[in-house]
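Quick heads-up: it's one chain on its own, the form predicted on its own, in C-alpha cells.
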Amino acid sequence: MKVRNFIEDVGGASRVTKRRQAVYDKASNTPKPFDPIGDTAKKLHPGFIDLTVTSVRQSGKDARTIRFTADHLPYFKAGQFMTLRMKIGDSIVTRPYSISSAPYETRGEAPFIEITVRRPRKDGFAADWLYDNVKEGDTFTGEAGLGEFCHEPLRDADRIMALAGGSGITPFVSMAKEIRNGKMKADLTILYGSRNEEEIILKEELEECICDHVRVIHVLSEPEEGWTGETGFLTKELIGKYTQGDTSYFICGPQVMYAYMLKQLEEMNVPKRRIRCEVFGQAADITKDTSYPSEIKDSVFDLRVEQGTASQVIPARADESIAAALERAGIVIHTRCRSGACGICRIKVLSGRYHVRTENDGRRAADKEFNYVHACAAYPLSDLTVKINIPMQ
C-alpha cells in the first residue's frame, strides 16, 4: 500500500469508482457466458456424476474393489467416502461407500475411482446386490468427495495412527495410496485386525505402500499355525506399543468396534481433539437399542408422504428407517451419510411418533423442537406423516 496525504488517500473511493465507470463505458454490450470461477466450483464440486463400471476384480474373501470412471472425476481427499444410487427391484436406493482408490488416480491418463464392497454377514440388501451383481459397464450416478474422515493438517498431527476393523481399511488404504506417491506429508501407522489372513481385505495393495511413512501391522484374532504376527484385539497395550509422539487416532471399522476402541483410547488419556471416527452407519437392530419399544418390533405402520403437490401412503416398517421406507417403495429421497450425520435427508414429521437412536441424531436443537428428523435414522412407532423435498437431480 502506498500512502500519499490524507485528502489524496480520502479521495482515493471516487477515484476507483471513475476507473471503473470508464472500464463499463468501453465494455461491449455482448455478454460473456464464460465463468472461469463458476466452470471451476463445477469440476470440484459437481453434485451428482454418472459413473461407468470399467473392471470389477476380487480384493479378498466376499471383498470385490469395483473400478469407476466418469467424463470428469470430482476433487476428494483420502479417506472421504462416495455414495451410489442404485434400483434394485423396484427400490430406488442410496448408499455411502469409502473411497479406496487415492486421490491421484483420478488424474492422469487413464482416471479411475475405486470402492472395495464385502458381502456382509447378515442381511445387506444393496451391499449383497452390489456384490453379485454389478459388472464391467453398468452405469450408476453418485457423489464423491464427501465426508469429514481425512487428515487435515491445521487440525491432526504429522503422525496417524489408523485403527482399523474387516472393511474398514478401505479409507486408510486411500491415504496409503497418496502418502506413498508423494502426494500427501504424513507417517501413516496401520493396525489392521482380522479374523484370519484369508479375511484380509485389500493385502496386495496394503503391502505395495509400505515405505518410510507408511507401516502395516496384521492383528488376527483367529490365527492359523505359523502365523507369528500380532493376535487378539487392537488393545491400548498394541496401539502404544507401535505410536510414537504426538499422534492422531482414525477409527474405521464396524460398528461394535467403536466403543471399545473409544474406551481404549480414553485409558490412554489421548486427548479428543486427536480422535477421529468414520460415520456410525445405521443401527444393525434398531429393536435392540435400550430405548426402543420392542413391543411394536413387528408392526407395519402407514406412511402418509407429501411431496409438493402429491400424496401417497406407503408401507413402514417399525424396525427400519424412514429413508428405508421411503426407497423400497420406489420414493427417490438424498441421502449421502445414512447415520445421522450429514443432515441431507432431512424431513418433516407432520404428524406421529417416531425414534431416533442417540449415538445417530446429529440433529440441531431447533429441528428437534420444530420436528424435523434425519430419515436415515429416524424410525416410525407409528402412522406417520411426512414431508419431503422433491429430489435432487
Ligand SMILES: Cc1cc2nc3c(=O)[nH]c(=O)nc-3n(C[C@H](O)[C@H](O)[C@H](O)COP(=O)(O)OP(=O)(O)OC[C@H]3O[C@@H](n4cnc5c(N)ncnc54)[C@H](O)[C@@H]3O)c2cc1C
Contents of the next structure:
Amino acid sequence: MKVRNFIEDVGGASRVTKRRQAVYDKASNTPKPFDPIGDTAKKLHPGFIDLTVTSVRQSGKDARTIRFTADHLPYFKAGQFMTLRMKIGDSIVTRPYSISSAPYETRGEAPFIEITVRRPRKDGFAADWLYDNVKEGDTFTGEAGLGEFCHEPLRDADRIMALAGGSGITPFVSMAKEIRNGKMKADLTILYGSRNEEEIILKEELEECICDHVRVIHVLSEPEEGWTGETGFLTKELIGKYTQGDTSYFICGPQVMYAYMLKQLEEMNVPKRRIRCEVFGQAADITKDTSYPSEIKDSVFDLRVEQGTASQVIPARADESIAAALERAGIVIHTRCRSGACGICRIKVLSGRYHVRTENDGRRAADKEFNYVHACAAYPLSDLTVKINIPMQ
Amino acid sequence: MNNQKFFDERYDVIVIGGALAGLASALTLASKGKKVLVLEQHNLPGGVATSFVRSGVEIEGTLHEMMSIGPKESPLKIRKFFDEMGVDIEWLRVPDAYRFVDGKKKTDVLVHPGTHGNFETPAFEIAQACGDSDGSVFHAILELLQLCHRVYNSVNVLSVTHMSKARMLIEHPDFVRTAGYSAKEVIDTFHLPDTAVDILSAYWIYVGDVIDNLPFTVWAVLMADYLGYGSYVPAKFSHEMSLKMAERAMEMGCQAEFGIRVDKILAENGHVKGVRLMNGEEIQSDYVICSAYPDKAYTSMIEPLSEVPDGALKFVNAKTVGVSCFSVVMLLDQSPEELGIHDYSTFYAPHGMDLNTIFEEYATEGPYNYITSICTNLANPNASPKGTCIYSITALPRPEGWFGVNEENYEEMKQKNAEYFIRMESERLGVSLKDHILEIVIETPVTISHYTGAYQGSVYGYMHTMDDHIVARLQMSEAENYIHGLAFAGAHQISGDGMGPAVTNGRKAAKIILDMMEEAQG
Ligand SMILES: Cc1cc2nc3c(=O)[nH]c(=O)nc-3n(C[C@H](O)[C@H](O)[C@H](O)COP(=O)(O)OP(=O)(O)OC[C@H]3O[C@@H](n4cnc5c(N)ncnc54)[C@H](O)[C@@H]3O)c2cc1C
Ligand code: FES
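Provide the structure of the form predicted in complex with the ligand, given the form predicted on its own shown above.
In what comes next, the whole complex appears, and the chain from above leads the way.
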C-alpha cells in the first residue's frame, strides 16, 4: 500500500473551520440582495395584472374586440390566452380568451393587448355578459400569457397550417400579425371555416396580414350566392390542396371540430408530433358523457367547502363543475384554462363522489390516488366535501 | 370574505415553504405532537420536486436520481425516515449509475452501482475503461471508494450525534483525517490514471465547485451512496414523493395551505413572533422555519430589518450561491429501443473533462459543454404511453451566466441553448431527436425562480467549497442561528443540495427548533 501521508493529518477540521471563519470575517455587513433572474421572472410572469379597457370595437357579426392596457404588459407568445375575472351578479367568474393582438403590440409607445369575444349562439353566461356590457374605462384583473398553443421552433415544422373554426381564429390572428411584422419566423397558411361570409370575424385584420409568409383561405359551409372561394368543411382534400411539404397543423375552434379534424389528419397519415390542439373547455353537457350516471343529472348537492379552518356549505348542481358551484357562491377559485389541463384549480375532495371526463383529465397520477381534482373539470355525483386554497387575491 | 377565519391565532411552528425540506420539517415536528402550519406559495407541494402534464402525459420535472433510499429490506437514511413517518412511496431502482462519454479522449463507459456498499462492480468497470491489465487500477479505485464509504458512514453518524474530538478520532479516523482536503487532493494520493479520475468526477457538478476546490467529504458521500447502493426514483415521479409527504403531514395534524405567500417574518427583541401574509394578515408563532434563502430572509423578509444582526448579513455575503439548472425535457414519439437509447443516465463531455473550462463556461449564458441526459423510461417503463419515451438533457449553469437575462432576450437564450443540446445529443446518439419531439419543455434559471422564488434561480443552495466546508459548517452551525426561533430548511443549509439532502436539511431544522423549545421550557 502506498503511504497517503496527509491522511495522518488530524488538524484538517480545525483548518477548514478557520478558513471559513476568515471568509466570514472579511465579508461585508451591508445588505446587497441582487437577483436579476428573479426580477426577470417577475416581469415575464407577473401573475394577476390590472387591466383597463381602452376601446371596444365590432370585429364581425356578434364579435367584439376588446383592447386593454396595463402598467406593465408581460411578453406572451402568439397563440397564448389570457384570463379575465368578472363579477357578474353574486358570482365571481374567470374565463380564458385567446389573445388576438400580437406580442410586439405589448411594446412601443402605446402598448396594448386584445381579445376578441364572440357572443355564443346558445345562452352563455360570462360570454354574453362580457359582450353586452364591456366598455371603455372598465377595469379587470386577469393573467396574460397562458397556455401551450404556440409555435415551438424546436418541435414544430417551419410551416404552420392553421385549422380554425369560429372564434378559434383568434390565436392565429396573433400569429399572423407577428409574422407579418417580421417578429416570428414561420410560414402560416390559415384555413378558416365559417358558416357564411357574414360570420367571419377579424376579417380586415386577417387581410392586412397577408404577405409572402401568411395566406388566409376562407372556407364557407353555407356560402351565399356569388361566393367564389372554398366551400364545405376543412376536409383532408382541402387540407392536402394547401399543404406544401413538412407542416405542423394547429387546430382551434368549437369542440365538435377537433374530433373531425383529427380524423382528417390521421387519414392523411400526419404524424402525431405535427398536430397541436388548443385546449377546448368543458363538455357542453356533461350529463351526456359516457359513464355519466344520467339519473342524477337534475340533482343539486350539498358542497361543503373547507378553506383553512373555515368551512361553509353551498349548493352544487350535478350538471355544473365544482368550479362553477364555487363561482356561483362568490367564492374565488383560481382558474386559467377551464379545460382540466393546466391544474391551477387543483382542489382536494375529502369525501363524496365526482365525475371527470377522460378528455379533460389532466391530473397527475399521484393526485388521482389522493382524490385531487381540477375543479373546472370535476362534477359532483353526491354531496361532497372539498378543501380549496384560501383566497389571497 | 364574510369574516371567515382561515387560520388559528397561534401555531407552535410555522413552516414557510412546502417543498421537500419544509415538509420533512413539518413531518418531524408533527410526529412530536407540535401544532404546525405549512404555507406554500405554489399550488402544489414539492417545489422543484414536481411533475407537469402535457397533452395528457405526466412528465418528471426535475428528479434524476434519489440517493440514500436503498432496498426495502435494508433501507438507507431517507427511506428509513419515510418509513418512520409512514410515508409510503413506490421506489424503482435505477439500473445503472451512469454512462460516461468523453468526446475528446473517446472514453465511453457504462458504470453500474454495487449493492449494500459493495464497490467491486463500479471499480471493475471503471478500471476496464482505463485498460487495467494487472488489476492494480481496480484495486486502487476500490480502495478509494472504500475510503469514501467509511467517510460516508461517519457523516451519517456525526450528522445526528454530538461527539467529543477524541472519540471522533478513535471512531471516525478517516473522516477526521480527510476533513481538511479537497476531493482532488485525496484522489491524487491513489495515483489513478487520468481517465479513471475523469470517470469518477462525473457527478461533481451535482454538488459544488470543481474537484480541486470541492471538499472530499462531500464528494465521498456522493460516491459512496450512488456507487455503493444505487439510486431510486418514485413510480409516480417526484410529485408522488412531495404529495405523499404533504398528505401524511396533514394526516398527522399539520395544517398545510397552498397558494399562500408569506411576505414577512415578524421579529421583536431578537425573537421570532410570527409571519405576515401578502394580504396583510398576521399569524403568531414563536418558531418559524423558512425555506426561502437566508439572502432573501435577511434582506427583505425579516420585519423590521433592524432585527437582522450584522452577523447574519456577513453570513450571506460570505456565501457563494450554487448552480442553477437548464433542462430540456422532451416526450419523444418512439420507445427507447426504437431510438437506440439504452442508458438511463449519461454524462457527456463533448470537448473533454477539463472541469475548470466547463465550470467557467457554466458561468456564461451558454452554450454549455457538460450535460446529463436521462431517459426516464429505462428506470420506469410505464413512465409514458407505449411507443413513446421521456428524455431530458440538463446542464447546471451558475446564476452569473443568467444575470443578463431580460424579457426581451429570454426566449432567444432559451432557444439557443436548447437547440445546441438537442444537436449535441442527436450527434452522440446517432438519431435526430428533433424529428421525434411530441412535447418539449425548457426549464431555465428563470423558470426555477418563477416557480419556487429561489434566490437567483439557484437550485443548489450555497456552493460546497473549501472556503465553506461542510465540516466547518457543522462545527460553526450553532453560532449561526442569528434570530431566536428562526431556522432555515432547504438546499441552502448544511447538507447542501439534492433531494435527499433537502430532506435531511428539513429534519435538521426541525431538530434545531425542538431543541430551542426544550431549552425554553427549561
Ligand atoms: C383556451 C381558450 C381560449 C378561448 N378563446 C376565446 C376567444 O378568443 N374568443 C371567444 O369568444 N371565446 C374564447 N374561449 C371561450 C371563452 O372562454 C368563453 O367565453 C367561455 O367558454 C364562456 O363561455 P359561455 O359564456 O358560453 O359559458 P358560461 O355560461 O360562461 O360558462 C359555463 C359555465 O358557467 C357556469 N355558470 C352559469 N351560470 C353561472 C353563474 N350565475 N355563476 C357562476 N357560474 C355560472 C356554468 O355552470 C358552466 O359551468 C376560449 C376558451 C378557451 C378554453
Ligand atoms: S383551470 Fe386549468 S385545469 Fe382548471
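Fair warning: this is a prediction, and the values are worked out from it, not measured in the lab. What we label the rigid core is the largest C-alpha set whose atoms superpose within 1.5 Å from one form to the other. Positions refer to the first chain, counted from 1.
(request) Tell me, please, whether between these two forms the C-alpha of G330 is shifted by 2 Å or more, with the rigid core used for superposition. (result) No, the C-alpha moves less than 2 Å.
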